[in-house]
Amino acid sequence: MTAADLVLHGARLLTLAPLREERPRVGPAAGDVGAVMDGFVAARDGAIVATGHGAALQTVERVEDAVDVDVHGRVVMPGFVDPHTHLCYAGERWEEFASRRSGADYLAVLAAGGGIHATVRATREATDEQLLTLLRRRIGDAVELGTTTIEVKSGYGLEPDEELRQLRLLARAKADAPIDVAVTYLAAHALPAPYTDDRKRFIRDATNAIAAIVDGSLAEAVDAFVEKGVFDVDDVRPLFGAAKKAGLAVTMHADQLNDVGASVFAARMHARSADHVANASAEGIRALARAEIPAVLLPGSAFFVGYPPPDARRFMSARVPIALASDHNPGTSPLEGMPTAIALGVTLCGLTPHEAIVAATINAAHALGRGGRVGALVAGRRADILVLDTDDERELAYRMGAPLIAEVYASGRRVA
């Protein structure tokens, strides 16, 4: 018998498990969700102990107090993983999203000061408890809607000692959230203004501010900007082979509007994803594909700034392992939640419901580097658990903006 103190059954079971091995889902893995009728979850101490269906329940023993649910046919399945997002912030951006609207091009509000300056402004102006405030309710409201893991960059600092600020208030986040926090140095976002005639001394320091937050475990992953008129890839090399000597994964907005090569270098990098890649070349996807590192789309930055998609079709006929995020910013996608990140998924970038899915729980979780420990419901991993208000999971992508999530579990404990 095994000993269970959260046992989910009577449900339609998306296990996500591996296949084969475990790596990122490439080809028609890709949208196999590992379907199971009447299916149930078993953990215990905030760890999957058993899945399987019917009769197979009887081999799951009940400690005292356990939670036991009859879902009555809903659907369960694997936590949402957010591997890309921006919650470190203060202000709203109200007037740019309605210039860009009537046609302002977003690098040229960018080079007039606008843009990522504006909220950097607003967010050195707020106090730590303000910006904590605003960093915990938006981790909560991602709760709400699904995520158990999710992603939070710095990089509305700009500045060394600014970006170190967010990445300590980002540390005490963390130690008190429901759900995994995965930390990353956003350290070249933009250029700020004293370092607008020197863009090498702005990288140096940038990367000397490596060895603090190391020592201080503050961050496990370095990413910077690399887009035209912003930073090339030139400037960032040196960033991240420090980044990679210090032991921290490495990143990168890459080829979002235009194509600058930051594919084929994030390839050449081992870097851990590359996210955006609408403007991905022909070797850039190459290059992605032979590496097995996992684009990240952002469907929700492509549907409000109002450029072309990713497709995704493109990524997935060259075996890209391909992954969802919410990018969830206040200038570009300030977009809440991954249900309406796989709806766009769908009727945006060419994915169906189930890659879509799959794109937002198991290989999100590679895209962060935690394949083997969230993103699947199989014995041993961390009962991060969703309970869908709906029997059929591909109406997340159909009903987009529908409330669907009915319950959220996370290490076993339910957190809404």
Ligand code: NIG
Second form
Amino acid sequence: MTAADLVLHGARLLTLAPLREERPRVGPAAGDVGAVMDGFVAARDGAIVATGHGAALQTVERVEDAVDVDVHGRVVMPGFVDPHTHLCYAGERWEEFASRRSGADYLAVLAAGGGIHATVRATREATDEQLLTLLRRRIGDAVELGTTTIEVKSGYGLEPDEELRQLRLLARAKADAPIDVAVTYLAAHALPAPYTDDRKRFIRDATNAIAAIVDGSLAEAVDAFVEKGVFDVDDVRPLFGAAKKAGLAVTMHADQLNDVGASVFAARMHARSADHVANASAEGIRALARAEIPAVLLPGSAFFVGYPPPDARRFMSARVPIALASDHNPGTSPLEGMPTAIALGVTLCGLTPHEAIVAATINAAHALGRGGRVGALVAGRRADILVLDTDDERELAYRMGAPLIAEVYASGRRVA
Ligand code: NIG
Ligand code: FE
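Write the structure block of the form predicted together with the named molecule for the protein whose form predicted alone appears above.
Starting with the chain above, the whole complex follows.
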């Protein structure tokens, strides 16, 4: 007998159980959600203790006051993992959004001191308490939409002291968040004014901040915007070298609008993930496949900015693991939550609904270095579980915007 304090039973259960232990999914497995009819999941003290179907439920004993729910007619699946967001900001960019829709170019707006710089100004002006309130609200909104692990980047401070301020606020938000928050130091997002003619000095100062970040356990990874006219591969090489040396993971905004060789570079650096990659070269795709590095597709930014979205088929046919993320940010992707990212991953990037679900769970967990801990309903993993108000999970991709997230459990506790 297994003792449980949470049992959900009678479900269409998507286990997403790893087929090849600890590796992100590629090939036919990239579309296999591990569906089980009349399935159950049982958890105790925040961890899954058993899953199965039918009569096997009889081997699960309920402890006193256990939560026991008959979820017949519903889908039960792992909580979503959102591996790329920029939640730490103040202000909105309505004007820029409108002007881009009438033809303004994203990188030209940035080069003229708007775009990311506009958010940096608004974020610097906000008080710590205001920023914390915004962060907590945004994390809460993500939870309502089924996210149980979320990556959040700094990146709207730019100057190292302001970045450190954001990371300290993120540590506070993480400490009382109902879900797991993976913090990333987005060290090189745009070049701040005091450094206009000295990118090398900027990278040096951004790199020097790593010591304090490691000291305070303020981030797990370092990120940079590697893009034409922003930072090139040579600019960021010392930053990423130092990050790795300090024991941090590295990840990149890679080849989003132009191929600048960032995907090849990400593979060479053994990055945790390469994100955006809408314009990755064939060589970049081969390099990511060889290194088994997940490509995190961010269809929201292609949708809102209006550039051709990343073609998932190019990556999948080369056996690059695919993950999906919201990229929530006030500039390129003001979209909320993973169900919309799933729907756009299908409609814009060419994923099947099941591939999109794999990309939003187990493969997204791998993109955050958590592929052995979350993203699948398997004994021993954290009990991060969703109940969908449907008997067919493909509805996530099909009924875009529908309120399908009925119940959310994080570490075995109901959080939405
Ligand atoms: O993921 N492209 C770089 N960074 C963000 C957008 C930041 C912004 O425009 O505020 C992205 O698209
Ligand atoms: Fe981003």
